[in-house]
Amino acid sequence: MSRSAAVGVLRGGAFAAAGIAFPFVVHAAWIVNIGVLTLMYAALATAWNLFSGYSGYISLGQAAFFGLGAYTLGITFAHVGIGSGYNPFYALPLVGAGVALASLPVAWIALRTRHMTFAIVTLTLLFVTQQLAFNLHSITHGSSGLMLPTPSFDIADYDRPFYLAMFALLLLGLGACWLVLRSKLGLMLLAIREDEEKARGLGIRVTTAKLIAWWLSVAVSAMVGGVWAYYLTFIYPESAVDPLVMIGAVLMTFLGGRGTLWGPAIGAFLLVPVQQYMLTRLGASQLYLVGYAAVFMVVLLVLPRGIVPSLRDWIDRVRERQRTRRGPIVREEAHA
């Protein structure tokens, strides 16, 4: 294992240990609740980055798969009876894999378009999914909403299982990104992002690479939606398929750094607590949305590449300056 890979593994291990310890150290329910929301957005942003960040295809329909995951788990409760407690968490891999598999025909058609056309197609998919949730009353109960069983967790630690489930999904998304970046698939996706026609000309199986990344991204998003639905115990179309969820995940990815491993999570850890504070203070007037838009404008103007790439560039410039300063001193000592 190379030195950089070993440092990455140690960094990931420290992050996992701190994240797991958090709900056992912090006992205030409202703080753990913010932790659940933060991890939810971090996992969604990481999942979005897994496809859009690496391939360059900007998807605006991630909330559709988040909502499909929520409704899939809710419908499974209603028609299969999988019980309460931890049982729904065991069903999450099937929910994620099923929603992702069902989305592949749509992805195959949508990925025949590019750039703004692809973004518009995925945004249309979001609103189509929302309208289906409204109109398929026999399955989703429409605007009346779908009720899920109340989790049988102790009231004092009610948020902890959901926190750990969201954290596990974030680790799953980060692990998938880490493996993709160090695999042939990652090289294929980055080549597609830089120049798809040239990548196709070099023999890269462009469609296959995009579909694999899409499947992974949708699977994680759907599982996050399932945990969120079980956490709230009640879902309806406006909240399950909410464009603001998608906007938040995309904004956090751009804030942290699109196409990086840690950027989306860093963006979520910075933005979600601020969002919750603004929502508490300004939620009744909806002015927190203005604050959201202001953050997006600042990111585009000040940090167009995001925090992680900008920080990496700054470190490289500092090292280059130090190397340049040392150069003349070394040459003078050699002449002496």
Contents of the next structure:
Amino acid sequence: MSRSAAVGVLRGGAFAAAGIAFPFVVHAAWIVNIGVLTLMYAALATAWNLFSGYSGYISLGQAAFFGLGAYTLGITFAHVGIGSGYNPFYALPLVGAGVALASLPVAWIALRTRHMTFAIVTLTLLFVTQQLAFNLHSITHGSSGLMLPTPSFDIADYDRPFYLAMFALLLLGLGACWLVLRSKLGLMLLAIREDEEKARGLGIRVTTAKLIAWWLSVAVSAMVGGVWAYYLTFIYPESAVDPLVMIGAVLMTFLGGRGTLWGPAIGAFLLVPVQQYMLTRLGASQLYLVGYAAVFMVVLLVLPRGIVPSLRDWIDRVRERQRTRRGPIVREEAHA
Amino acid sequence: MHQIVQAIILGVLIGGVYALMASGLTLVFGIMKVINVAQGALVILAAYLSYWLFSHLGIDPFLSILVVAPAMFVLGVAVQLVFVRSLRGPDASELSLLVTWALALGIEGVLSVFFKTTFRSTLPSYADRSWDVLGYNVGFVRVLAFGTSAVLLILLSLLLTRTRFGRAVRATVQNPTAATLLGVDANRVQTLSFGLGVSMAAAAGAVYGVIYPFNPGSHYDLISRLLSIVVLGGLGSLGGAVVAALAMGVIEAIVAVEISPIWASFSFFVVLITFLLVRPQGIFGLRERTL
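Same protein, the form predicted together with the partner chain this time rather than the form predicted on its own?
Whole complex next, starting from this chain.
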């Protein structure tokens, strides 16, 4: 294993240990609740970054797959019955893989178009999915919403299983990103982001590369949606396919730094607690929406590259300065 | 058969209004490669302005366009100067998508604070009047709405083809660098066109408020339609947007009577996806290249 890989594994291991230990140390339900939501957004943003951050194709339809995952789990509950307790968590990989597979034909068509059109088509996809949730009344119960059975967890640590599930999904997303970045697929995606025509000219199978990244990204998003549905036990079209969830995940990715490994998660860790605080302070009042828009504007206009790349630049500059300061001293010693 | 013809009449009349909204969107894209996701929210904002002018000052909603459109032109210019122009770099287009989305959320939030989320409707005295033409029911308001939109679209195309400003705009669309070299002030063209696009949304908004009930959240539905229209028509193509808007109006109206109203907007998306399968660049669009 190379040195950078070892550092990566070490960093990931420390992060995983701290994350898993957290709900066993902190028992206050409201903190763990914020933890669940933070991890949910972190996983969603990481998944979004996996496709859009690396390939440069901005997808505005992520919430559609979040919602599809939520509804798939909910409908399976209502019509098939997969038991309660921990059982639904075991069904998640199937939900994720299934939703992602089903999304591939639409993705293939959408990916025939280029950047701007692609963003628009995926955005329309979001609204269409929401409409399907309304219209397919017989399986989704439309606007009256879908009820899931209440999980039979110990009330004292009720949030903990969901926290751990979300955390597992975040680790899965980060792991996938890490592997993609170190693989040929990652290089292909970055080449597509820089210059797709040239990448195609060099013999890179651009569509295949984009579809693989898309599949991974959608699978993680759908699984996150599934856990979220089970956590809330009640979903309806506006909450499951919510443009605000979408824009939230994108905002966090931009804040942290898109195209980086840790950026999206860092963005979520910074923003979600603030978001929850604003929600409780401003209530359901629409002022909350204005605040959200303002934060987004500031991030996009002031820090369009995100925290991680800006920080990395700054560290590089500091190191460079130290090196130049040390330089002349070394030469003087050589003279002496 | 009677039902279908009736649906087509209705669809064309409504499609005209959507064409007006979409014209601003596609114009702005053609010039500065910016998709204004806030177009729907701006339409709703204009609908509220016109509603307020009507209910407080008694100004007719169609006449209120003369006030609302210039006011929103100024707003559009301000938005371009403050938010859109400062975006630089290779992915300025994608960033603009998100900036205008944030703007849409902001407008939605402000409107909900002032007007709450109850549905409003601008209802002048002639709102329920309708004509009977060869056995088909034709609403007076819808004809007026279509007529207003058609006149404004013709004015817009005259502005683009017959004036010095229009020539500068078309030159910028075709080749921004060459246009600048020939003395076109690209910044000025961009700012004014953005204002123009927003004022088109404003005019359409005043009309929209008379035809449909609206609330601050209505912009989601609107923008998903408008974006589908401009993509189907071909991004940047004014003629394409008009054709696509009329097609959407007709398809939705036919599906609404033949199948069910709840599947109306879904049907248009199916048409869009099928069409993109054959022609990814839309009806009149040019192939978009990565640059």
